[in-house]
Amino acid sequence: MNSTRTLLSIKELEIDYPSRDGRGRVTAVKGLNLELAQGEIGCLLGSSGCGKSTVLRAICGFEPVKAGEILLRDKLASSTTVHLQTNQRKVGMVFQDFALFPHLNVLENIAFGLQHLPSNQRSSVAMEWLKRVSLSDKSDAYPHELSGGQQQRVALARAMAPEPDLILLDEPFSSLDIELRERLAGEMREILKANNITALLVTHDQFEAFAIADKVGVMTDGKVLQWDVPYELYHKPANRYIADFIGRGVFVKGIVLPGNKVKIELGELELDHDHSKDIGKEIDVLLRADDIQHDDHSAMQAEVVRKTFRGADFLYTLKLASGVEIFAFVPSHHDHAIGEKIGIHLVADHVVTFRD
C-alpha cells in the first residue's frame, strides 16, 4: 500500500445549523481544508465551540454539509448533492466517554462491532485486537473494573477491530486525570502507528495534540488557521492568534536595529527574516517561557508575581522594570517567593515577530 496516498480530503467545507431562536442559521464550519495521508495522525486543536467536533460528525455522516466536499480514498462521501450513509464510510469513532457497554465484558465489547463476521471468528479477532492494545489479560473484565486508561484502550480496540479506513477521536482524553493525558496520548500514538491506522482527533489541549499528531490544525470560529506539523506551528505561527494560542508566551515591544536585530527591554535579538526596511520601527516580539532563563549572576532583574509548581520546574510570571509581565520556566529547586527579584537573561534562538 502506498503510504503517501491521500485517505481523507476536505475541501472548502461549510456546515451550519439552526439558531437557538429558530429565526436563522449559524455557521459552525466555513472554508475548511485539510488532507490526511494513509497512516497519518491529524488533530483539530481549538477552544470549545470552534467547530472541531462538528467536523468529525460531518466526516462520520452525522451532519449534512452546506458547501464543500469530504472525500474518503478519493470517493466523494459528502457534498451538497452526495451523502453516503455512516455505515458506508468505513469510519470508526471513539467518543469522549468511550461509550463501552457496561453489561458486556471487554472481549464482548470489542466483538460487538464485528457482526459482519461469522460468530466463530468474532472472539478470535476481538482477542487479537486486545493483544494489540496490551490488554489480553483483561478479556473477562467489565468496564467498571478497568482504569480510565484501560477503558480508553478498549474503546480504541473496538473502533479498530472492524478495520475502518479512518478512526475519529472526539476529545479522547478529556475524562482522564491531567497527569495521565500526555502519557496515554503517547501510548495511543504508538498503537495507531504500529497498526498503520489513519486517525483524526479533536482536542482543546495542545500538549495532547503535540504528543499524538503528525499534523495539527489550529481552529477558531469554524476555520483552520494553519494546518501544519507541530514544530512549524510553534516556531513559525502563521498569525498572532496561533502564536498566542500555541505555547505560553507574551508579546513585548521591540525596535528594529541595523544588522537585522531587534532591541527589547531584555536586550537584543537576532531576527530570522530580513527587516532592513523596518529599521527604527516598532514590532511585536513573542517571548515564550522557554526563551527566558533564570540566572543568579545576571544584572537583569525581574519580580516574581505568580508561580505554578509543575514538578520538575516552576512556571514563574515575572514583572520587568517597565511593568511588562513575562513567563519563565525555572527548575523547581529554585523556589523563589512572590515579590522576590531574580536574575534572568534571554536565551531565544528563534524569534517570532509581528508588525502592528
Second form
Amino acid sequence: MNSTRTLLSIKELEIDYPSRDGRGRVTAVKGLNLELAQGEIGCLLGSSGCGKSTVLRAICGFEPVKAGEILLRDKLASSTTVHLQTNQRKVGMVFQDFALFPHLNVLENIAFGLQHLPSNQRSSVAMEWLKRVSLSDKSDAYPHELSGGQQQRVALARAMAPEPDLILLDEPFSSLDIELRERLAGEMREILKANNITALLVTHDQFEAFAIADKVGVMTDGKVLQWDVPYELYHKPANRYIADFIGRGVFVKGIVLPGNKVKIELGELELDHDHSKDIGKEIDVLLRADDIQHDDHSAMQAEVVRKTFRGADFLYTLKLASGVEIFAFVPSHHDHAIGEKIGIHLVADHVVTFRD
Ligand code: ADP
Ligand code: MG
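What's the form predicted in complex with ligand ADP like, now that we've got the form predicted on its own?
Following is the full complex, with the preceding chain placed first.
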C-alpha cells in the first residue's frame, strides 16, 4: 500500500559541531530515531538548543552526520560514508524568517525554485501554487507589502512548487503574532494535507505541534524521547520528562490499593494497568489541570493561591489541605479571589503514574 510507505527514516543519528574553543567537538544530536510515512506531518517539539534545527539541516544535507543514517524513500541520503547533495534529495525547506527574496515579487519568489521548467511554464505553475495558498490576488506584491501570515503562505508555496518529497519547516510560526499562530497552524495543515505533502516541522510550542502534526517527537538533549500521536503523548507519556513537558500538571503521592486503584489526597483513582505487585507502595500520580473540576457544591475544598486569566478559563493554582499545590482550568465566569476556598473534584480518567 502506497499510503503507509515510509518516506523519511532516521536511525541512530549523531551530529556534532566544533566546540567554541576550537579544540574539540560538542554533540548536538545523538541516538535520534524517527520515521515519517508518505503524507504524514511530523513535528519535533523541544526547547531551544535541543537540536531541532540541526536535525532539519542534516535532512536537507547541510550538515554531515557523525553516526547513523538518514533515508529518504528508502534511499540512503546521509551516513558516515554517503552524503547526497541537497539538490539530489528532493527536500524543500521553509525557514524561520521565511527568507523571501525582497527584490522579487510574490510570483517571482515562487517561480525561483522552478528553474528546471521551461521559462514559459514557470509563471503558470507558480500561479497555480499561489492559488492553492489562496493568494492569487497578491502575485505582483512584494514581500514587505504582505502580512506575516501571507508571507508565510508564500514561503510555503515556494517550498511546495518544485514538488519535493518532503517539506521541512523550522519554527514556521515563531515570528508571527500569538493570536495568528493557532489559526495558521490549522491552515497550514489543511494546505499540506490537501496536497498530500509529507512535512516535518520543528517548534518549541506544544499547541502548534498538536494543532498541525499527526506525530510528535518530544526532544531533549539531541534525542527524541517519544515519537507518537499527540493523544498518546498527552495521555501515555513514556517518562516523567514528557509528562512534565506536555500539558500543565504536577505529581502527587499516591498509595496503590488492591483492585488496581490508587489513593491520593483527593480520593481514589482507577489505574489502567496491572499494579498488583505494588499494593501498599507509594507511586507518583500525574494530576493535570484538566483532571480537576471546580464544583461549588463539592465538600472537597482547596485554596486559590494563584490565578491566570486565559480568556475562556482561569488557570488556578490550588493548595490542598496537605499543602500540595495542584492546577485546575476553571471556566472564567468562576472568578474567585486569591485566598478563597473553592470546591473541587477529581475527573481524571487516564491516570499517569511513575514509581520513584
Ligand atoms: P534548536 O533548533 O533546537 O534550538 P540547534 O539545532 O540550533 O537547536 O542547536 C543544537 C545545539 O548545537 C546547540 O547547543 C547549539 O548551540 C549548537 N549548534 C548549533 N549550530 C551550531 C554551529 N553551527 N556550530 C556550533 N554549535 C552549533
Ligand atoms: Mg532552531
